[in-house]
Structure formats: structure tokens, C-alpha cells
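Next up: a single chain in C-alpha cells, the form predicted alone.
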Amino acid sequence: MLFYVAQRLALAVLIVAVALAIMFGMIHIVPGDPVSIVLGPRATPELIAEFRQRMGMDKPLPVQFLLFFLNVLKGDLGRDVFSGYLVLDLVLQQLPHSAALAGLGLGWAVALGIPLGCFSAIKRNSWLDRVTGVLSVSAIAIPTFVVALYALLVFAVWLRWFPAIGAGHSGQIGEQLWYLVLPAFSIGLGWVGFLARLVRASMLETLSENHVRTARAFGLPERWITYRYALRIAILPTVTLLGIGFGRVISAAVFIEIVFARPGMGKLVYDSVVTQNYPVVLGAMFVATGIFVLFTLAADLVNAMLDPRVREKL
């Protein structure tokens, strides 16, 4: 197990480094000059040169990337080219909003999707299974931003059940949770369908395996067989999906935070891309990539603990 953990940690570090290099290259391919945006069209050549030197933009791209990577290792993500604030501080200010949105969105999807998948597998080919299947596929097919727009129009504008925009006042936990209801519903609806279909397919496969037949032959209760023997194995693909899913939810938060005018990582990255604020974009994407890799690593380790066969493949 220790060797498995060490291998996964090394792979996670390599993935973050490669992703960081790709993001650095893509950002500098985009046309435009952030110096011109910051200083304006009337800036003198001397002022432009001084600003480039102060921000480290006068060096070749490979040198800039090397310096950025070395600074990341020291915990320095750079400074906002407009305000001069530390990028790490800006990211840490917005990260709790995105984490709460992603956590609540995936949380209610897990709480509903996994039981629906188990129920569909147990009641295979019944009319309830078919209804659940249709609803699951429909939830998957609808894009997240469409769900967000219609949820905003119906529940906030028309029915006035929930607030339309914002995140609530700082320190008011109940109010902030109330503001999270519609965004979390929008971001989690598709995942309910994904989880339900995945758990159903995995449960059907597991229920036909030999160890389940043996448990039935010994006369164990069906509920005990389903949740003790079948679900423990069938849940493994779902754990992997959730590890990847948290990163994808952070990505989908860009649209959700714009639609509902919420603070968060997505809104920060969007505003920084529009203004070509390279340090903030790189810093925010580095943190988002790190979170994605961290949750994927956690999912792999949970799978290895639940299923020893994963470790034996090494």
C-alpha cells in the first residue's frame, strides 16, 4: 500500500507540472498585451519597459516559466498586475465560495443518484426502472448553463422562492446556504443522472457475480446481500468518477458563478482572462488543477483500500 501511495503521489506531481506548462504556453499564445491594458495607450516606452522588467515579462518564455515554477514551489503565485495584491491571497478569498458550491452540488447529487441507481438495479426492467432511466438520461442531456438559466428564471424571477444573484452576507451561514440552493441544484442535476446510470450498471454486473450467488445460496437476507456484498464492489467506479467529478464541477462553476453573479474561482478566472491578467489566471488555474489532482488521488487511494485487487495490479 505504501508503494502504491508513493507511486500515485509522484504521478500527481508530474501531472500538475505538465498541466502548469501547458497552461503557461496557452496563456502566452493568446494575442494581446497585458502591459498595454494596465498602463493604457499613453504609456511611454520607458514606463512600459520598466513595468515589463518589474513583472518579469522581459525575459524569454522558458525563463519566465522556470521562474514561475520555482516561485510556485516556494508558495509564491505572483502578484495581480492591476492591484499588486498577492495572487495566492486573491485565490484563497474566492476558493471557499467555489468549494461550497461544488461540495453542495455534488453532495445532493450523491445523496440522490446512488440510491436511485441501486433502486433501479434491484427493480430491473420494472416501470419504475424505466422512469428512472428516462429521467436520468434527460438530466445528463441538459447542459449545466441551460439548467442554471431556467432555474434562475423559474424559481427566482417567476416564483420568487430563492434569491437570484449574489452569495449572501459574510458570516450569515443560513443566508449563504439559501443563496447556494439554486446554483447547487443547477450544477448537481446532471451528476444525479450520471451517478444513477453508473451505479445501476455496476450493480447489475456485481449482482450476477459468483460471490453474490454464493451469499444467496447460504440464505442471507437480500437486503444484506445488496448493501453488504454488492454495493461495496459496485461503488468503486462511482468513487473514481467523484474524484474526477469534483474537478469538473469546479470547471462548470465558471458558468454558474457568472449566471448567478456569485464570487468564486470561476468568476475570478473569467475576469482575469478578459483583462489578460496572466499571473492571476496562472495562479487560479494552478490551484484548480491541484484540487483536481488531489481529489483524483484520493479516489484512487479509496479504491485501493476498498478493493485489494487494485494494489495487486502493481
The other form holds:
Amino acid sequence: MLFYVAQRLALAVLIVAVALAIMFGMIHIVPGDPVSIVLGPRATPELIAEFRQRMGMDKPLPVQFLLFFLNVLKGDLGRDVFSGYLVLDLVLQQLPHSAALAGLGLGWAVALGIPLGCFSAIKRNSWLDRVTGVLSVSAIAIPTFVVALYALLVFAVWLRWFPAIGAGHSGQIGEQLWYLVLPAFSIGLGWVGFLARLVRASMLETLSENHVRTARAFGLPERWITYRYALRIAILPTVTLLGIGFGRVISAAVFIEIVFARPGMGKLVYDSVVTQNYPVVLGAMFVATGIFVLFTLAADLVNAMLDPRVREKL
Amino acid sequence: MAVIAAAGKIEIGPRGAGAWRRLLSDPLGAFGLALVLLVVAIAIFADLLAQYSPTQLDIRNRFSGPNAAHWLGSDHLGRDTFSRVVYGGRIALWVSLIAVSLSLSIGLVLGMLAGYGPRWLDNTLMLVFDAVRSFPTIMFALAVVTILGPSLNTVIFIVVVTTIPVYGRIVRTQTLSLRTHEFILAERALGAGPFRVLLHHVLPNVIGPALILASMEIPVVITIEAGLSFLGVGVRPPTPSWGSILNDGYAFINDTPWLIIAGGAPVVITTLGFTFLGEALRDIFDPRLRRE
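For comparison with the form predicted alone, kindly provide the form predicted in complex with the partner chain.
Complete assembly follows, chain above in first position.
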């Protein structure tokens, strides 16, 4: 078990390191000079030289990469080109907003998607199963930002049931939750479909397995078998999916945060792109990548602990 | 059931007429095919369908609702929304076609190299694939845009880079399992070099699943293009794109709902069409892909 954890951890660190190297390469190998991008076309040679020195860009590339890497390890993601704030601080300020959105979005998707998938599997080929199947595929296929725009149009602009933009005043939890309803609905819709499909498939597989057949042979009530024996195993793949999901949702949050004009990581990145503030863009992207790798890793480990079959192999 | 034919091609699923019949008898698959054909036809015959140039201004008739002159109304510059939607379809399909064929080709080559090549190459490629897949797609796209600047080519570049691992992984898995097949071993015993083996024996067997995957990736590409254009960092104005119509619709949401309705509907129709079609094709030709 310990070996497995160490192995997975090492792989995760390696993946993040490669991701960092790709990001670094992107700025430095791609044609176009990051300095002139930041300073604009009217920068004087002195300004450029001064900026290069301040950002450590006068050193050879391998040294720069090493410094970049060491800084990231120390938690220093560089500074905002304009305000001079630490990128890490900026990102950490916005992270709770995105995390709340992602958590609530996935939360309602789990609450609806798992029961839907479970019922579809038990009542296989019933009308409920068929309708759920078609709706699931549709929910997965339709882009999040189109869902968000239609939700904004219908529920905020036409019906005026929910506020259109913003996140509510800080400190007032009720109001903030109210502002989260439409964004969380939009971001979670596709995941309801994902979860319903996954749980259905995994439930069907589990229901045909030996331990379920044994339980049936013992004459245990069907309800008991379904929930105590089958669902417990069938639900495991959703843990992995949710680990991946959290990282993916943080990325999809860019659209949601812009459509509903909410603060968050996505809004931060978008605003920084508009002003060509690339240290903030890369810093936020690094944090989002780290979150993705971390959650995927955590999901795999939780999965290994929950599933007796996997646990015993380790 | 896999049958190894004399030519060393593993036949999976039905072919030709049988496949057509199965596709058309699957209601969702047939529906998906109809939607896809509709969208493709509209894009091809855009010149005949659009009564206006998609960039022709008519400031006096801005924000008109749907009427006889403007079937889907007009936008904040008085441009005909229907014409913009029709031409936007060309952009969406063009980007998908180019991006999917590029990433499919590169993914095929890299996947076969990873599966057939030495162990270190396999490990390195897998590591890079994992790293790229762990990037948050939209943030990665925004970062690339800051560096390369917004353009159609940037959109294609982003799509290609982020989707190569999708094909690469599946092709690698298939190549790995083919490696130990008898017909490959026989071919190698006869003295065939790695290039001959890959080109004549591995490629025909891995291209099918990769093509099915490609048809299922088209909605993803369309979403990225429309999404980036919606954020204003994709296709440059005044080129019509479904995303930029949605962007205008968002900016003027209190003036007219029609831009959002007209810009969103084709995205929904196209992604649903390709998804239904792709899923049906997968179930017919290669049900094993379902697990991935």
C-alpha cells in the first residue's frame, strides 16, 4: 500500500513538473518575445533591459528554467506585471469562489446523477431508463457556456427569478448561495449526465457479478442486495470521475464566471489575458493544473482504499 | 468477435450495407446523422441560403426581431443574424475538420511510436500526454492566446495540442495489444522492418477506433471554437462565428434575446448531432471503446 501511494505521488509530481516545463517552453520557445508582449510596442531598449533584469531574463535559458522551477517549489509564482502583487496571493484570493462553484455544481450533479443511474440500471430498458439515457447524452454534449447563457436569458432576464450577475455581498452566506444557483446549475448539468451513465454502466456490471449472485442465492431481499452489496461497489468509479471532475470544473468555470460576472480563477485568468498579464495567466494555470493532478491522485487513493478487491492487491 | 483475416486485418463489427442498416435502425443514430447532414448542407450551401452578406451593416434596422426580411432578426450593427449563423457554420466545421485531421494524424503517429517503440519513448510520451491532459483546457487556451495572439490558427493549434493525447492513448493501447499478435510476429520473422509493420499491419487495425473517436471529438472542437470566440479570443471580428454571435448576444442581452437564441441553437444542434452519430457508430463498429 505504502509503495503504491509513493509510486502514485512520484508520478503526480513528475506530471506537474512536465506540465511546468511545457508552460515554460511555451513562453520562451514560441516566436515572439515575452518582454515586448508585456511592455508593448512602444517600450524603449532601456526599459526592456531593466525589465529583463528584474524578471531574471538576462540569464541563460536552462538557468532561467531552474530558477523558475525553484521559485515554484517555494510557492513563488512571480508577480503581477502591473500591480506587483504576488501571483499566488491573487490566485488564492479567487480560489474559494471557484471552489464553491465547483463544489456546489458537482454536489447537485451527484445528488441527482447517482440515483438516476441506479434506477436506470435496476429498471433496465424501461421508459425511465431510455429517457435518462437520451437526456444524459444530451446534457454531456451541450457546451456549458451555452447552458449558462440560456439559463441567464430565461431565469434571470425573462423570469427574473434569480440575480443575473455578481456573487452577492461577502459574509452573507444566504445571499451568496442564492447567487450561486444558476451558475452551479449550469456547470453541473453535464455532470448529471456523466454520473448517471457511469453509475448505470457500473451498476449493471456489478449486478451480474458473483458476490451479488451469491447474495441472491442466500435469498436476501432484492432491495438489500441492490443498496448494500451492488451500489457500494458500483459507486466506486464515480470517485475517480469526481476527482477528474473537480479539476475539469475549475477549468469550465472560466465561462460560468464570465457569463455571470462572478469573481473566481477563471475571471482572473480572463482579465489577465485581456491585459496581457502573462505571469498571472501562467500562475493561475499552474494552480489549476496542480489541483487537477492532486484531485485525480486523491480519487485514485480513496478508490484503492474503498474497493476491497483493489486494496488486497496492494 | 475478432477474426484475423488472411491479410492480417482484424475485422471488427459489420461492414458496408449492414452497418448502414444498423445505423439507420437506431433512432438516435439516424437522428444524429440527419442533424449532421443538415448542418453540413447548410455550411456547403451557405452562399445560396444567406440573403445578406454576413458583414453587411444596416444600422437603422438594429435589434429587429425575426421578420420576413431577417429570419432570425438582426444584431447591434443591423447585420442579418440568419446569414451570420449560416456562415458561422462554415467556420465551425472548417475548424473541426482541420483540427481533427491534424490531431488524429499526429496522435496516430505518436500513439503507434509509443506502443511499438522502445520502453523509454513510451514512458516519455505517456508522461507528456498526461501533463497536457492535466492542463485546464480553457485556461491553457487563454494562456496560448496571450502568447500567440487571437486568430483562427491559434484556435486550431490549441485544439490540436489538447486533443492529440486522446488519440495517442487509444492508439498506443491498441498497438500494444497488436504487438504480440501472431501475424505481426510472423511478419517480423519474415524480416519486415518497424516501418513496414506499422504502416501495413498496425495502422489499418488502429485507424478504425481512432476514426470513431474523431467523430466523437468533433463536438469538443466545436465547443472550444465557439467558446473561445464567445470570450472574444477566437475567430476575429467581423468574421461570423457562432461564438461571436453569442458574445454579441451576451453584450446586448437586455436589447434582444434573439442573438443568444440564434447563436446557441446551432451549437446545440451540431454537438448533439455529432454526439448521437458518434455514439451510434461506436456501438456498431467497436463496442469495446465504450469502456474508455
